[in-house]
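There is one chain below, alone, in structure tokens, taken in the form predicted on its own.
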Amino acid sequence: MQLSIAVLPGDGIGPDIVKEAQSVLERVAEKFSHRIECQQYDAGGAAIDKLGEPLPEKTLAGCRASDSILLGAVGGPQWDHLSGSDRPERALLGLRGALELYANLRPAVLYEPLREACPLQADIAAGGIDIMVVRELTGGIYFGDRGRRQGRYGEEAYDTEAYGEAEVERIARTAFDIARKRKKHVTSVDKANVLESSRLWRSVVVAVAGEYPDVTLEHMYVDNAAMQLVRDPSQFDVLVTTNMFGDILSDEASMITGSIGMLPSASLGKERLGMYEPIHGSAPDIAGQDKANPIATILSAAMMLRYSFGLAAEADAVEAAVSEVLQAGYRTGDIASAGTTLVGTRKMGQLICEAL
């Protein structure tokens, strides 16, 4: 196959985490006798700094001509007195709504050697952690209606939470037709006793639900849905929800796995064209040190490989040369422990290749 990617590296660690992963990408390219071809493109604070505004017309144009995209991550504390629309986050909420990439999919596993990074209490992690999350992207109240006018008490800010019936039925066939192909089972978080919107979201859930008889649906609020992540994550398979849900469970999931350093994310829509990138921050204290854990880049550019070019058999070789270097032993600094080596970006790039 010929395999176009759009290559946003970013900020902050963004370059170096990117570069390893494009390394692995073109080692299974020679791998499977694939083509590949990069074209790298400016995209958060470094396209504020070089261009003026977080997302180029001209980077949203080369991801539109792409076959997937591949971002590392966008934002610094040098850009946070901008104001909230020319901030670099907006890069990210612009290619999602300008691509109608409505699905992101986080999965939040806990690999065996890993064990020891787990959080949570050795009997619990026992059950293992091997979570999908699905989070609606393109709707809800980081894209409705906002604002600030006066009120009762003086200047007040207002987000509006929205959705439409075809919105939640999207997202909801998402979560069911992934969960056909592991366990069978979503669980769907929303607030329905007290949100009108989570009221119809579960409304459309259960309809959906309908239509796959094989795949069992179990109804959760948010705040028992957090209590539940930490309590018994082994419960859990597909857990499908809103935007905002979505953003905060995602992140509390891959913390109990042990290192946010570790988790991939992929956002799909209705075409092949997809978003892949980590889901941790730029961490501009560590940036071009040969300190960033690049491996849920890597396993982002598997997430690829899978999703946008149905390439099942390459994106198992990535996840499985990955397995191969922790079971190793090797380690960067945040899932480092005793009795483990410990490896800076590039070298764990390299093993991962050489794995491959």
Given for the second form:
Amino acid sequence: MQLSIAVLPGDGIGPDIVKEAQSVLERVAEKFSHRIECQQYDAGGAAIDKLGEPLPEKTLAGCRASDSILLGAVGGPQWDHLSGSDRPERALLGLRGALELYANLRPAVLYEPLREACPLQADIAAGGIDIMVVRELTGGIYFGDRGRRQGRYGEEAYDTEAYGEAEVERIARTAFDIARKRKKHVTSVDKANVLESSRLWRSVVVAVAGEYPDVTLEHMYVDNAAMQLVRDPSQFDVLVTTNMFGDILSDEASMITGSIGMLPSASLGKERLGMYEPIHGSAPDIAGQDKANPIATILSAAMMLRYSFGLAAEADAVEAAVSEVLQAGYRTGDIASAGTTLVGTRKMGQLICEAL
Ligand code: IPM
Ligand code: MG
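Having seen the form predicted on its own, the form predicted in complex with ligand IPM:
What follows is the whole complex; the chain from before opens it.
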């Protein structure tokens, strides 16, 4: 199979981790006889410095022309003074919006060898953690009307949370379809006791649930969900929620599995074209120091193989290689614990390639 991939390393640790994920993809291509073609593009702060804008037309066009996108991370303190539409984050939001990648899948799994890195008490973690966070990615407050105006307390700024029926319907369908292949349990997270947009969200999710009688649906307020995630994470199977709630809850879900450096993501739309990236940020403090954990990005590459290319055996092989290396006791700093072997970004990538 011919796999054409647009690679957007971005900022901070982005280039460090993307390099390792690319090596893993090359190793997979070699092992399973695929042809892989990676084309690199500028995005985020790197693109601002070089070309004056976070998402240059060439990058967007290159992404559209590819079968799949691998992204590192964007952002850093040197671009913090820029206004909203000029910031590095625009690259990410622009790509998600322009390519209508509305379904963001963020699997939070507690790997057996990483139990030591799990910050929850052993009896709480004992039930295991295997949650698929399905985050709506192209609507809600991230993309709603915003602005400045004069208000009662002086200058006022506002951002709007709005959801349309068809928008909720398609993400609910994504969640139920995924649940069917898992434990058949969907928890829809909202704030329907306060927000009108959440009340619509809930009614649409209930309507979609009617088509999935074999899947159990539960509703949970977002504040309770944040609490339940650390009280008893084993109660969750598929968790579906809005753009902003999903942003927050997926960070929490990742941390209880040991480290935010472990959690991959897939952003999918109607077409086969998907974007794959770790859920963590650009960690500028450790950029270029061979310290970052490349596993979230490597597991994102595995999701690419599975979801964009339908290569399940290849994806399984990458995931198994990651497990094997963890089982053998190798750890980057973020997941290290007593008795394990500390390695850097490059070595972790190499070990995973060798396991493959
Ligand atoms: C994420 C990130 C982004 C988001 C930022 C960098 C814009 O936190 O992918 O979770 O909020 O979506
Ligand atoms: Mg986030």
